[in-house]
Amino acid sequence: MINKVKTAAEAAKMIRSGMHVGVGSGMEMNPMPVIREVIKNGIKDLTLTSVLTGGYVVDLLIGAGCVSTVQFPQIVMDELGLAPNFRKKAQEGKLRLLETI
């Protein structure tokens, strides 16, 4: 049987620039260690689909310059309000936005 357990660094190495990646929802159950490794690896030009709503990790990836396109119904920081990096990049026209419901 193949061992499918990976460290955060090993999982992040599977993500390459230009890929389409899905990430968890809202502010809970996000793969933060993997996201940190993706940012450290200098990954760029990701198309990101947030599963339900995008939260902290989506905003971090956008702020780190890893994302060129985002597919989303909503990206917020729940009770903390709007996602600042998403809002800034969207207002500056630096993200391709694919809004879904």
The other form holds:
Amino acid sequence: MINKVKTAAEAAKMIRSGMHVGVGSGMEMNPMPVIREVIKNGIKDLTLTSVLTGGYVVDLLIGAGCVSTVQFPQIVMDELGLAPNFRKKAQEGKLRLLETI
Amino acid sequence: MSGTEIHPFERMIVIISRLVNDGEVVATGTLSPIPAAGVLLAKNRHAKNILCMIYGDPKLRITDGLHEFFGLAHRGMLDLFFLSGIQIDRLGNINLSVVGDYENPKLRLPGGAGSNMLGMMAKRIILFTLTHDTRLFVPRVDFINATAKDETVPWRRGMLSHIVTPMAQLKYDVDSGAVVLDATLPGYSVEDIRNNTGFDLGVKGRYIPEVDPITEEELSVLRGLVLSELRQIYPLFCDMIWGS
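For comparison with the form predicted alone, provide the form predicted in complex with the partner chain.
Next comes the full complex, and the chain you just saw is listed first.
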């Protein structure tokens, strides 16, 4: 059997700038250790697809400047309110939106 | 909230619960504590045979999550769903995406999250709003996420039924294809509601009743059984209305 176990840092190395990345999001089951590594690695220009609604992972990656295009049906922090980074960058025109209504 | 004082949201919850029919398959989506409470109240009172799926409910067991829930709607198994909007217009269109120009928005909002599909595929839609003013009820929405009932699509399963706000119960009038005032909520006159709505509510020549009074029994079920269930799903909302 090939050992497929990787550390979060090793997994994050597979994500490079310019890639199209899908992330299970909403406000539960977010892969936070990997996301932190992606941000630390200074990854840019991602196309990010949230599966299904985007929550804090999507907002964090957008806020950290990792994302140029986001594909989404909704980005919101559920009960905690609007996603501030998404809102700010979208209002500033700094984010390309592929929105499913 | 306790005693005889009634929070405006409690009133809305009760009004919504009365609009739920027994036997319906009902679902509520993201950021929908008021409909969730209304559905739970209905289930604990007159609508014991409803099947309710409340987004965020830890007890909800659908094996494939929202995909499965969306699939149920596609197949015509969803009777009632709740939506809201940052803008709602006379035709019953809702906007959940942007205020202002889409490319250069004044305000970017979360987005529709399948509201378009659900608006077409659920048999009935009830809209709820946390406020009632002319910024929300506008002549024409800036962006359409979902329509009430439009003739331009070849087929849709259902349409808008009612809108519940802190001031009023509105309904979708199929004949005029527009939203009209159905009943006032306690404390608000028809005139108050007209002044806070940015379009004509079709009240001319019609008698507009006030909703039936909220009963002690409705309130006690809401503040008892329903509240303990709702705290598992919307803890912050419950703390805000009823304290921790």
